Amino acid sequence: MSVKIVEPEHHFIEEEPYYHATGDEVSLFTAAYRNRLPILLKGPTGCGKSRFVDYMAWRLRRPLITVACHEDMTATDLVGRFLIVGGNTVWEDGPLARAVRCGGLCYLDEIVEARKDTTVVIHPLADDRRILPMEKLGQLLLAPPEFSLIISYNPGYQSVMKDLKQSTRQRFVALEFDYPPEAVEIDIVRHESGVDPETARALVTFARLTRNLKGSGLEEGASTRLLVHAGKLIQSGIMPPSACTAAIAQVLTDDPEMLTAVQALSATLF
């Protein structure tokens, strides 16, 4: 049987992504990368983890392959599979194998959503071996020095059944993320949406009020991402109360009473 392996494409981030550091995360990530240590990012949804990875890929001048993990994702999806193309057997690398071959960064977003068998291929890549078992090819793919494995998850959202095992956690250097300080978040919303500073400040104040309701009716408060969405609607001519309802309140909850409460919070600011 003749098997063809398709060479991976290299996807570099050409323009510098906007990212506002809030601590020593850039230097920690860089040090971990230089020492070939895998990296775990943990923090609430929409707080800037993915943007941070984009920024670091640009800063390190390495290609980035991002995978949004989901409950149906298996180890085969990450490593690759055989395909029949025009009567020929073709091996197609999965995203993890592509990143290893090209010496890129592989970012597995919300890793706990994937099936448990994914740890079989993650563990040997995340320790001193730095190898990717490719059982269907009968190969062990050795990661080059430039390759880096990055995973993320939201510890406040996951259930006990979807938490990371210690056998996985203790292979990584962990960086904890949270929503930015108020002044930084205002600057991010202003920069990303184009709204004026006063509107950006009101949106951030609104978000912080909703975050106080976490655990008291809301699973999560408004993320920085949602504030940018609302700001873009406002910048496009939508009135602030309507923008906050569509981009924030309706996204956070379906409960009528909680929806009314969140809308009441925005009404105090707009």
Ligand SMILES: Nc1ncnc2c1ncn2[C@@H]1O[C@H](COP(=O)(O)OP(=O)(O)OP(=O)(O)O)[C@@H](O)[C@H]1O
The other form holds:
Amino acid sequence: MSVKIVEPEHHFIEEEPYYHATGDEVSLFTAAYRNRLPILLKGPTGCGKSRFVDYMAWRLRRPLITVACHEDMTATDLVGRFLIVGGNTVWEDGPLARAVRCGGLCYLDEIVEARKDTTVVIHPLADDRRILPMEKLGQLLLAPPEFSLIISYNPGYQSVMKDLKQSTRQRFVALEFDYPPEAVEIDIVRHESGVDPETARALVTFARLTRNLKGSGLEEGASTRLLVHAGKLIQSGIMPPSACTAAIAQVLTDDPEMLTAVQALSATLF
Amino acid sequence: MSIPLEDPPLPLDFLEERLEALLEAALSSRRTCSGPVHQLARCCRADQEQILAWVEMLARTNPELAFQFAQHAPDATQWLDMTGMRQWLGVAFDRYDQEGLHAALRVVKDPQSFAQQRAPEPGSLFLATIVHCLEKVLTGLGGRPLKIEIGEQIYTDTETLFLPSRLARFPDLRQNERLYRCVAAGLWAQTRYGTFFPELSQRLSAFPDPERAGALYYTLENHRLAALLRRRFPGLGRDIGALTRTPPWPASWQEASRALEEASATPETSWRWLEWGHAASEWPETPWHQGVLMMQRVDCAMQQRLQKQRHLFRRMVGKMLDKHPARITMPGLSDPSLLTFEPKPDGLTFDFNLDGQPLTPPESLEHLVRDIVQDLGQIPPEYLEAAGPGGYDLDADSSNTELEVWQGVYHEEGAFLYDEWDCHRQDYRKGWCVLRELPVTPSDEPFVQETLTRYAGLVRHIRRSFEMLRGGEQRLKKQDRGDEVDWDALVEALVEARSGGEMSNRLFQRIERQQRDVATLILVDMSGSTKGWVNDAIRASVVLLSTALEVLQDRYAIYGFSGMTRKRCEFMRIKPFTDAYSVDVERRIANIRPMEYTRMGVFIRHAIHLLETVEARIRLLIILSDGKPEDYDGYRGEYSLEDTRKALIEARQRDIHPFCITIDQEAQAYLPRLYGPSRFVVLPSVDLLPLKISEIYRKITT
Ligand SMILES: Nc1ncnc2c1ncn2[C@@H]1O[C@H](COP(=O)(O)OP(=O)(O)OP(=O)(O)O)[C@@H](O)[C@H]1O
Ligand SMILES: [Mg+2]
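Structure of the form predicted together with this ligand (previous: the form predicted alone):
In what comes next, the whole complex appears, and the chain from above leads the way.
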């Protein structure tokens, strides 16, 4: 086994990622990028946001630096910090600073997971100043035109704490993502998992049935991602009902009654 | 073939009068017969009459036994057919004769175990066992929400599916369960794919024998739907094929059969073949599992629904347009043609456009449009006509409570539906309580200032002692990462390194905020039992507790609750989590007034819902009350305690800690059962409440 190591600055996506556009998101993104406007992607989990960013990075030929945001992340983690190496203090750039320096795309995934005081460090970078203050260094990084900031968030969360602050969100151009239309979703499932069109259609219909249950006992319906997973299992020889149970039903819920209902729905199709 | 019609159920006031007369000896001021009346009202006419006859017979033997029977018999019909009911009653009589009242009551109170012991046919499956799961399957299949109820016949009135109370066609439970699904899906398809349209009964009446014509139309429709289900839901189609038998159609009907099986067939296709063949000598038959047509029921449900939908639609569209800022700047927007709907491929969802601009409607409106289109195939243009200069909402008569409850289905204007635990059935009653959040009107009474003055010493003490509890900032030194260099550590490390030792890498310092991270929801009993000085003490406690919470900087919310019956549970907003403490909040605290009854479970459930939207390490639910959960419509005693207990369990399952502070001296008897041994405080006197409350809070949260 060999593991390939790439520095983020050199993380150019060389092969065209498979992305099936569902609207005018590609031209909107491109226009925003050309105008140096940061971009906010909203949408439920597993509907293709990350894949879209991969695709855009490839199209624009810029390196892509992705940061999965979490609760314990501090501004320092994004911007950079001093380290001690061999008795000397050395500055190390954080991912945000690295992206600015190399004029790449910086994708902050699930931005609401980060604490509010962390989120504000992106403010000067996300408005027309486009600067990243590096307080510890006493320097300002001016972003080159190629740099772009992309953040994602899922507005479906119930928690008030997971709302994006107005002062943050009002800096961005927002692209809304949702599960793709039926025909497109069928194509995606076919392409990503290799199943035949019949199976892909049945999987997509099944997903739609589970999405009807959102709010009536399910927090979310099955995402495109789960369909791809189920499709892959089916391609490896697993019977469709078992694949749907393992890759979809069990993933969506622990409630035994709900589980039976979701399985019954898959049984209407397979 | 004729269509059997059942008699309508007996009216509520008739039942009430009758039961009151029969059970008089068992009733008191604390026990009315409203519980049994409401139970009985849900039964069909035949069951009602039989049960009343039995109650009469029992009342002559023992009033208490009769009362309990009246209470439980309606539920028992879920598990027992009439023969079973008779046997159950017989066993109760035997026990009464041989062992006395208590033994008999045990039998009467638990019809379900009796039903189970009766050892029905092998594989026999009760609808009650799978009804929740079946409801979810129907929701998943999509379209207008449908209820499931027990019926003597299999049919739907377009809102409820009536299914047999039990199925025992197969020796295997699982097969019977699948059969239930097939039957339900068949009825669902009738409501989903257009079998019932508004002019149906009128068009049928043009035939010489409308009932017979209706029956034939129903057979043809089901044939079309069976083919449609086979195409769209192959798994379901397989099950239907394996578990049911459809008699072959006469040779003369073969062409009709093929035409109805085409993917392009619609209800109009069925209609054409009805016209073609209604005079034929031979007809195809509707198999058992497809049920029967109950045209009157369908008509009745559909007419009512259409009227309500139309009314609600105009109201909601009116509201949406009012909110839309474009309205003000663009004259002529009341022109209905500017609001348009573009159906999406599934036919039941729409893109809304206002004056050419895409519009995101509230989810409730989307559901309403879906339901209307399911009935009418489109939004009729007259629905969009502005009702007058005032816009869409001409009908100002909104006092119609039934309409309001119905709106709850569309979650309009903050109506929440909550389940309630029924300890007799050992099951939840789904969507049983209708809860609304209402603001408390601010009062001008200077109650808060007076309280702060009266308890000035205590307030000073609270400020001081709670200040110390407040989480502050802490500087963490010698860390391996941090915002700044820890110079002391660095010097130390350099010295160490010079003298040949290994240099530490813990050379940083950082500030860490030590947050208490507590969110508290205070739920204040505003029921009628908290009158006069009790009310004063409760208000004062709320004032003092908020003082403490302000100092602590914990996130908190204050709500009151009160209500009257399950359809009017009121959750009174005093301070939501998102509001800061303010003069307005003070004026609302001053107006915490005793109101009506305490239907505890539903309020706890709503508090859970609110707390779940707040992110905090510790989430607390503090209930300030006289403790006795009680409401008007039979919510008392065992039933109310069990529902409250269940709601508290639900809270704990969600990592919310409930705590009760009460002044009810009798509470010792039941609070441990509700809150556990340590999660409540009973204060010996009301005056102590304001004095102790902050202290109690401190204890709970440190
Ligand atoms: N439009 C699309 N084109 C191609 N693939 C897609 C598309 N939408 C979804 N997918 C498939 O779904 C999977 C999940 O998508 P992705 O990881 O981009 O979701 P996401 O929106 O970033 O979810 P999360 O919010 O959970 O991170 C992808 O790996 C891909 O297989
Ligand atoms: Mg992602």
